[in-house]
Amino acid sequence: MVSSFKKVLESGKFVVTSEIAPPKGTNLDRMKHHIELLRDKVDALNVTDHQSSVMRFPSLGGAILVKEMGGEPILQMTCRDRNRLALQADLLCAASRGVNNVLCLTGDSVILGDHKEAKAVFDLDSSQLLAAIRRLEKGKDLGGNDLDGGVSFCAGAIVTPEANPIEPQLIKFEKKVEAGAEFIQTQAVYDLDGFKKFMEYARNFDVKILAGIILLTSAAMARFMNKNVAGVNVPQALIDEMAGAPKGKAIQKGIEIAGRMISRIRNERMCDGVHIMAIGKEELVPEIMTAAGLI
């Protein structure tokens, strides 16, 4: 069964995805509100998987909830927390519940999270997980055993276009495409001229590219990301623009900047779509889309 998201990717339209973060607990009300708000506005919703190594409600449970509420889920799956047995089992469960899109991630270090004593697994990396998915689709598990019932996934991975040096990222990018990635979701991009240079390289490969757009909420946030988030580079001009926003209007300035960037990406046909990340402020995604002229 071909997923709705895969059909959209293949249609040639400008694809828009976003993401929602599961709660730290079992109260799903806020998550349900975000699903209701976004399910008819974006082409698919990513459900994060213990983002930044912080323990939360599972991505698989969240993806199933998106599906049950009429949305198109993308299951995020990190290799940090599960070995190949658990990864394959979760994929079988996802397929059985109609969750047919997967974003394969190696995963952040546990040192960044709230369970620093946890033991990371990393039995597979993201490229190996992609290869495992393609093997499952052929009816075999990683142990060479036959499956009773098949699976079909639209599988993707990530790349960091603003990494410095960029060469290791390009090697990983090619490896992920060779392993079967159908779409690549980028980490946050802010330097669009630099992103265009990356896209000149990426267009040599048969894979769809979604540019990651993270909403800036303050100049301090931008400076923090520059200092602490590998592969993110917010230009000084954008930091100055955020700093110059009137008191109480920084978020509106961030929405304006995000909308402007998305509009340029779309109008200049830089890539195949965008992935909007309004971390902790998912309710602002429609405003970003409006600022971009998407709705």
Second form
Amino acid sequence: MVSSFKKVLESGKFVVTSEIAPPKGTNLDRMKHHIELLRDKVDALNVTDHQSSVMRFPSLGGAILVKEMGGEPILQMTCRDRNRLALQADLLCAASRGVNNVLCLTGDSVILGDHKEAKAVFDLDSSQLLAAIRRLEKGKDLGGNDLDGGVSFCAGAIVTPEANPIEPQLIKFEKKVEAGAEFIQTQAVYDLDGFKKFMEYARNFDVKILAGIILLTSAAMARFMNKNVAGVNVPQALIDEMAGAPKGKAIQKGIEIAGRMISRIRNERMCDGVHIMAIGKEELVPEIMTAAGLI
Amino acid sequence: MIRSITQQKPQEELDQLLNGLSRVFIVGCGTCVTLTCTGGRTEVDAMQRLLAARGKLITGSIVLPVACDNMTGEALQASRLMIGQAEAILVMTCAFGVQTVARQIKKIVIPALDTLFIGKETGPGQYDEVCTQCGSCIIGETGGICPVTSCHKGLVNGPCGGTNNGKCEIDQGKDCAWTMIYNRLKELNKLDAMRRLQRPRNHQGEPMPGKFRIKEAASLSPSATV
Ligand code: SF4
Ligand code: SF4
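Got the form predicted on its own; could you also share the form predicted in complex with the partner chain?
After this comes the whole thing, all chains and molecules, with the earlier chain placed first.
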């Protein structure tokens, strides 16, 4: 069964994805609210997997919920917490519940999260997980055994276009494509001229690229990301623009900037779409899309 | 030369381990822990003073030349009277030494140190973990730098997304293994090796606990086979 997200990717339409985070606990109200708010506006919704190594309700449970509520989920899977048996098992479960899009990630270090003494797994890495998916689709598990009942996934991965140094990152990107990535969601990009250069390179590969857009909420947040988030580089001009926003209007300014960037990416056909991350402020995604002229 | 790298346990933990034990014999080692200043004569003496101040009776101490050596049994014999008076042996060596001592003496042994890794001296007073003896060596493809050990996540197909300016996402003081491997392979004009998609690793090359037997062991001298 071809996932409906895959059809959208192949349609040539400007693709828009966003993401939601499962709760810490069993109260699903907020996540359900975000699903309701976004399911008909975006082409697919990522469900994050213990983001930043913080233990939460599982991404698989969240993705099943998106599906049940009529949305199109992208199941994020990191290699941090599960070995190859558990990863394959969860892929089988996902497939059986109609969750047919997967984003393969290595995963952050356990040390950065809220269970700092936990054992990290990393039995597979993101490219090997992609290869595992392609193998399951051929009816075999990683042990070489036959599967009873098949799977079919639209599989993706991530890239950091502004990583420093960039070459090792690009080699990894190429391996992910070789291993079977059909789409790539990028780390947040802010310098679109720099992103264009990355796209000149990425266009050589048979893979759809969705530019990562993270909502800026304040000048301080932009500076914080520059300092602390690998491969994120908010240009000074944007920081100044955020700092110049009238008091209490910084978020409005952030929405305006995100909207402006998305419409430029779209108008100049820089890449195949965008992935909007409004970490903790998911209810603002429709406003960003409106500012971008998408809805 | 490779060294067993150790660090003293937090005092609280030591106090807890020694709780209720009033007579203690202390063992140090003249090799790795002397180099790392964690269990040589100086540290053993300091521990002796510290425990005495906490009301313990130190029945004696010894700094073995090489605690993990098979000669340790004989070396301890020389101190058997002092050891006999002790309720427990506090061992300020790496865990190899602690286990060697434990096999020789019918007393509770208490490690005073945490054994961190088997490391290589990479500069004066500087030790780094460069191999974790994984059982299926892959550094023929990575320019002789081990990603299994030097990469915090043990990744074999290139860097994760957390790498930043050549440093690892967990510590700006640690080099990103994949930046180092990339630089090395580039220098050697062998970047193709990095482009090859590596299969999932064999984590059971030698299932734990590792065990190795030379087939002709019977013909070897007894001291080498103990
Ligand atoms: S791959 Fe690394 S850990 Fe394994 S044996 Fe080789 S150097 Fe040691
Ligand atoms: S930053 Fe480099 S060394 Fe650290 S986990 Fe990622 S790839 Fe490995």
